[in-house]
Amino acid sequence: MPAPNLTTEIYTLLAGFHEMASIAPSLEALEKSIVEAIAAWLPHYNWTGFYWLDPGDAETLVLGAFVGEPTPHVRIPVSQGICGAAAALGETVVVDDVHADPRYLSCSIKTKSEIVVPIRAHGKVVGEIDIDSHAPAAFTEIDRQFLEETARIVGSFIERHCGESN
């Protein structure tokens, strides 16, 4: 369960996570309900999606479901940015200031700060969560404790309505 120090607005937001994922008839319809349900709950962060190995290419992630501005970084490599970084290290990476990271992808010049936290299914990486910001330093360990109990939620939905290989 998530850390007590969690927001009312966060234990909302999970509370309707796990209610999701119990009646969700597939995986695309949950992402799109988590990331549409993010972007009407917290104004700070303003672009949300998920991207998932490809199962044919495990060295490349694939653009999910978002909310946000469209990013030209439909495929990344998972050798490439800070999305690249969180998949390629299996944690949580949290991104003060993108201009400063020389990892970072540009997609939008209104990004300032970016938290991707690794989805896990079957004991390995499958998939991530990604939020970019438009105020540097947006995310605090409330953020972080937040959308990793979310990657676990989808994780679980993974491991309970999908095959191993995603």
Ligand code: SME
Given for the second form:
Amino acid sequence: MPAPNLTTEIYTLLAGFHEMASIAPSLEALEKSIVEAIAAWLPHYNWTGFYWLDPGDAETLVLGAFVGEPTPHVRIPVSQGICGAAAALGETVVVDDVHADPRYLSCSIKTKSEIVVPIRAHGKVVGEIDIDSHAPAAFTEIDRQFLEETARIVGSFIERHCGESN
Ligand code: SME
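Which structure goes with the form predicted together with the ligand, now that we have seen the form predicted on its own?
Below: every chain and molecule of the assembly, starting with the one above.
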């Protein structure tokens, strides 16, 4: 269950994600629905996307569904970027000032802060949710709880619908 101090918008989104996960015909459909809902409801989330570990190369993240400016980072080695760090650590990474973090791979000149939340299925990291904001230090404990619950919903969907290579 999500923690009790989430905002109304986030509770509404999480209820929608549970509903989407119960009816989505595919992982691709679920991730698209989630990024579109987040972009519509949370204005400080200026780029929202999924990255997945390549089933044929567990050392590389591959861009999935996203809403925001096109990014040059379609494939990211796990050894690089804030995205790579979150996958390698298996932990949420919050960066209040991306320009002060030497790991940061630039996607947009406007980005000031970023949060990356790993998605686990079948006991291992399979991907992550990556959010950029144009505001510095945009992501609070509420955002972390919201995105970690979203990652659990997606991970549970993968366990129910996808093989262990996903
Ligand atoms: N900033 C990320 C790269 C992905 S873009 O933000 C979409 C990173 O440092 O890994």
